[in-house]
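Below sits a lone chain in structure tokens, taken as the form predicted alone.
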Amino acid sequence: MASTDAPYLAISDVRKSYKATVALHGVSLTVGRGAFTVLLGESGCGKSTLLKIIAGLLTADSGAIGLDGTAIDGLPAHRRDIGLVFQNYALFPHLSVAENVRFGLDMRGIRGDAAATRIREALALVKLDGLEARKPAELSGGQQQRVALARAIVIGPRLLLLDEPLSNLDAVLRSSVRVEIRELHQRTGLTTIMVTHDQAEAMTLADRIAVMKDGRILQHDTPERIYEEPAQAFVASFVGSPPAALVRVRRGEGGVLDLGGSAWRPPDAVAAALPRDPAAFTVALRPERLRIVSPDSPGAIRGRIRSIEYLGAERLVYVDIGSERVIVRSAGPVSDEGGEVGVALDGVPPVFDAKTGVRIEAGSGP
């Protein structure tokens, strides 16, 4: 895995507004040389705006951006030496594959044998050898995407930016091209930033993920820490497939907890790790950390099965717990829909402040 220690790209307090709408609230981010970083978030969270500011396609209202120790804020897009792959690929339909890839070289005055060598090497990197003469309409969606990648890397960019590059592909192609992008990164070592709303893409491709919401970065960390140690409730509910269910918990009398109107006496190990204060908080219950058990099992949360999705190797069981709903992964058969069951926890779930969504450390409080 690439080292992310050196701040190869440094984004400091970048702000951007569109009239009365704030797109970025003072975003700061560092990216190490050779790293693959993903900006992950819902539509409208500001991730594409940040990418376009890095590329020079938009101007920030304030803040600073440095690349390899040099400020690039004042440079036009074509002088930043940044390769960019758009969501729709932006290929010229009347040009051949080779001519599309050549475009960036022509803009930089690189022609002749030098250009031919670069084009040949770029097409080999994306496994399109022998397709130089074809037009985009003669290629599959995955091949068109690879042409766009070749055009971005042929200029020898200092930074590669990918704006939702897989969103126009069907599910099968997305999976295979995702592997190809990761292998391309491993072969080239290009520092890469990708924008996506698909958490599966982020988890499988990234060295580090920056989860964004409402123009802010909530957490920037490795995929493992994003998943295992979410810093905010939104991060826990957004990352994972299916994601964690956020369940509000209120303390009752005698160690009994209230989950959406359902009484629960947690196992001693869980009770000891839960915060002693405040009286109400939120827990993130991941489907793979839950089990279907008898409703009378000690420490189980009583609920009722609402629906079951059969996926072949497993089932997703939707269980209503009072007014709340959780999803349980199950490898084997479960009771019929409508049946009463117990839901057992494996380990202690992450706990968050009910108002702010900020992570609360286990066992904290006076």
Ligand SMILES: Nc1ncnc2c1ncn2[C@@H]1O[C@H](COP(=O)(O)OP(=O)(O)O)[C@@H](O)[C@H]1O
Given for the second form:
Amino acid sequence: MASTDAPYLAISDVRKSYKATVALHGVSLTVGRGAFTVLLGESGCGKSTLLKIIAGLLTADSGAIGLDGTAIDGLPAHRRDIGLVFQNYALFPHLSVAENVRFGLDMRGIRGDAAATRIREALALVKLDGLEARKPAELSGGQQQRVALARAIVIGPRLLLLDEPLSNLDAVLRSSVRVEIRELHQRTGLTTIMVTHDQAEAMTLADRIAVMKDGRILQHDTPERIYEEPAQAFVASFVGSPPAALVRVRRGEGGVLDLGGSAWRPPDAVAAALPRDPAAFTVALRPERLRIVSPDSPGAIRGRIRSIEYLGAERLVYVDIGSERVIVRSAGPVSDEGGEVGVALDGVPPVFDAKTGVRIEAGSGP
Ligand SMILES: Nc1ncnc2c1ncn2[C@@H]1O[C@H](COP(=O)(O)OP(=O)(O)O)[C@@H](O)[C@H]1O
Ligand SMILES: [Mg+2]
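Please move on to the form predicted together with the named molecule, as the form predicted alone is already shown.
To see the whole picture, the full complex is given below, headed by that same chain.
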């Protein structure tokens, strides 16, 4: 379902500390109705804390949360109409599939035929029809996760929150449940927020990704913009597979740059995009935007092949450039490990402030 940009969920300046640990440093985020938003970041960056505050399972120290135009900060969790799925499904082992799904309805006083209809619909949505009488132990991990999804959506939630719902599944199941979650979102149009530390999961599922680090949202954008226009060096180094290498570049004399101790005279288009000030900055080099060329090619960076990973359809070539290292994605064979090569850039890479990591726009500076 298409998302709109009108804020449906509005989180403003939410702060949360656990004793000495600051988990959220004033997080603001708006989510459009029907959008699939992914909170992406390393373990410990505050994703679950933010999700629990939205759900009402934790209280923020300060800040405000509005849902569909109304403040929900004061509402207890069960009155927020939010569906929740955690990584460890938390199913009741002694209850059947149908009884597990019924649980959320009982709490809201929905019983009898109305409940039976809803349970049937929810189980059909996650393709578990026919398994109503099974116990969780008689289901695969992927099916158990779908019961947890059915239990979350059966209440007709205003918001669906998923905390690392795929991380307990093996790789094969993970990709099939990933597709199911995407299809469930398309069928129901439920505004969904999912937490993950897996950038591939985020890129494939999200309409919008919020990249988090150390209790802050660094960038909230479409997957395309997160990849193409990273607002911070960390974002560039967190998305892509393998992700972009961050290399430090220093200005030398006469248009020559120093990259890890190796002299580099960049092509004109790259030179024009580099900031005149400061003298040192960080450049993000994506494996798929680099090519192995002869060491003497104009504009190429000179380096030495450290190792080559053969992946069938392509090779990942690890190239040492002085003290820095980049990865080059190569379709064809390249010279041997230890060989001297040139690394050519396709296009102009994003440039960041070496200290703050903040993006510097092309050709800016005095
Ligand atoms: N109950 C708690 N008590 C103390 N510290 C906590 C608690 N829960 C989380 N933290 C800390 O808060 C930070 C954010 O945690 P969390 O929101 O769980 O991160 P994530 O879900 O991104 O892995 C981490 O440093 C974590 O150790
Ligand atoms: Mg977590």
